[in-house]
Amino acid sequence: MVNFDQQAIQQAFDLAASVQGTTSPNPPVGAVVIRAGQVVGFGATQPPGGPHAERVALAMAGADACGADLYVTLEPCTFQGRTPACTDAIIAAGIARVYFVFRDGDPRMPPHGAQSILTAHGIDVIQIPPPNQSDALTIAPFRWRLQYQRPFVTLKYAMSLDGKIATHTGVSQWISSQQSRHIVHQIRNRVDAIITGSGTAVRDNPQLTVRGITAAHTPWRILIDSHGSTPATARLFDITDAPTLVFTSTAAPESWRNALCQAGVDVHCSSNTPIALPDVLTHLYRLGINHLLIEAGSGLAGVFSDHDCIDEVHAFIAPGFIGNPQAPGPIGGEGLGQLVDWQRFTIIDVQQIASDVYIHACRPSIFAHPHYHTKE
């Protein structure tokens, strides 16, 4: 084991977490420059076209970067993308050592990564473990998009003690507490896009925006509506709140599609009815969407589950019963015929939030290969 500054790498991960949702298609990366035990520079990756975390931190450090150590959550890039290679800036600054956690799996990286470039200039390069297992989640969406050519998918829902997300008459507001709903806005603030279905759009008329968060960013809102059943006056279609993308089909009235286009909504029309989920995910992958949040009823959630495309879960369990076999649970779809086929999740966190119980879980494979990742 090498000796390294635990506080510095933790600060780097805190910086990375602070820009989640704003860097797509790049990952949220944090960097800290340490000289003689003191922080002389720090930074996080800026929105696409802006500098990466290393360059932000080195610019703050200035001349103090010479002979200093650089701590970064992701291996520095060695190639020219939207911005110049970070290894060039590290060499020019005179950094003595680079400590990094996750490897950059971009195919443009050389076989031995940044080490092959930096060690040739006398710079030590050391890979270190993450402060916490859950830090793998900061880069999981970008690794997912690279490896599986689809966004990383998170499902959020609130349910009763008897596993219902609404009454049999369709009433769902509000099952969870106000404190839990604030956490939902924090979750929204960390993703690139929020997807829902026409049933939720018609029944709840949601905004799907981030509210009550300081310096919040604006995720895309995505609607799947094959038949054009969502009213053209729905709040989702007010693009002054956030951009909206609609996946629909030729089964939807042409007048409805034209009205959305005139309102500035991005309409993607297919001849397939119902809309094929793999086509949706491929389209979002090409748009550079790394992290997708499902806020929908059991129908759309069930489609994602049937395709084995749910990677992370935020569940809020409220202390009450709803009853009635017609009241929906969080996951519909075709479901499983036998339990041997089911996807077991790893529970990361369990908390009591006001009167609710909050469970955060994800696929075990997120932690199985935490060193493979990309940034563009």
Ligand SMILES: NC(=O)c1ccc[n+]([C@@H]2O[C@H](COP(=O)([O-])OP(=O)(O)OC[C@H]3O[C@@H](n4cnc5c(N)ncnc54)[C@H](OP(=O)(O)O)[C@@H]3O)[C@@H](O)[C@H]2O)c1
Contents of the next structure:
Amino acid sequence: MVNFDQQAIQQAFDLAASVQGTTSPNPPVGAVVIRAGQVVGFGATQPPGGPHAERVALAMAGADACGADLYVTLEPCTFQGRTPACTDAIIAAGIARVYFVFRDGDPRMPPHGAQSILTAHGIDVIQIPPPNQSDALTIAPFRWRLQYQRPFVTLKYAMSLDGKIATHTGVSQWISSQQSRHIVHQIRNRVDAIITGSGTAVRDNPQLTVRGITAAHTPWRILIDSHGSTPATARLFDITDAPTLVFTSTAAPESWRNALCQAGVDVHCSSNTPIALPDVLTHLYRLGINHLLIEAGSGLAGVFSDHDCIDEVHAFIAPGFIGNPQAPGPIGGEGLGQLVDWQRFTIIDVQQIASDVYIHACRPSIFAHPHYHTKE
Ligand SMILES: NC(=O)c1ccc[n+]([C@@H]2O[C@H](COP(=O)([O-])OP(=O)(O)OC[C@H]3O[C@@H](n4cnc5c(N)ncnc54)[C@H](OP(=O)(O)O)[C@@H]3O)[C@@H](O)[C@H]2O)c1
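Same protein, different form: I have the form predicted on its own, so give me the form predicted in complex with the ligand.
To see the whole picture, the full complex is given below, headed by that same chain.
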């Protein structure tokens, strides 16, 4: 029977959540050092090149780390990357016991992980369960990118009670309440990049920036526009707000592509029309993007769905009808012909936000993956 400090591991997860979106391609991790029942150190992963959570917490604890317990959301790293191995710092600090939750899937980790190194130095290492099921989501984007060579993909949308994200004339601002839209800014703050399609860029001219909250970082904005239909004056192309990456094709006018380049937009031009989603995702994987948020219409969301590339959903459902068969739902694309292999999501949270209902759901496999709970 393992007797561990629930509050300490919860605090470590809160720390990890506070740096989501700022650590990619590294995972957001939290660590807490407890000595004689007191917190003597805590920390979270710093942006790439900076110290990992364990080193931040151990530095704060100083000499008090000797004989103390370390609580960490992810197994400590054992290898020198941009920063030295955390296991070295744990051994040097004289930590007595390490409690960790999720295993690290980095291929540079040895087969038996941190456990064999630390136990060889007389340190007890104990894997414990996460305090909440949803804590797996702090680590999922990092794991997804490593495992599937693509970012973890979250879809957000606001729809009416009859399942429409816009009227048949294309009006969607605003379906959800101001309070729901405030939550969307918190969601944006946790991701590395936000992707939209030409339909939304032309119709809504969105900024896709984090506003109304203290932003931890500035996510990339990504646009798919193979024909160059988005006006060069669009807000997405003002890179003083945030960096923008555009995937376009040779079907777009050369003058349009040049204007974007001159505005400082990162333009990737392909000879494929329409642009192949797997190529986009591979490119984002190579850029080190762990977590991608879709804020688009049914066209682009449908392409992601057809490729089975939606891993998490934030749906805001507003209490009114829009009507008309031409008014779109959240997912277009080819869709399913039958329901035999229908993949259902796992509901993580359902809440009322002002007049809306908010549903947070994700792939069940996020919780089933053996890396999360057991040693392979
Ligand atoms: N309520 C909400 O949450 C919400 C959110 C966003 C938008 N909207 C509404 O949604 C409407 C726009 O929706 P939309 O569907 O027209 O636009 P969209 O999804 O924003 O854009 C369509 C995108 O799909 C891409 N696409 C289509 N077929 C493809 C294929 N086979 N392969 C690769 N890419 C493909 C297009 O690429 P190309 O440009 O390269 O052809 C384009 O980027 C607007 O009325 C907007 O207000 C509502």
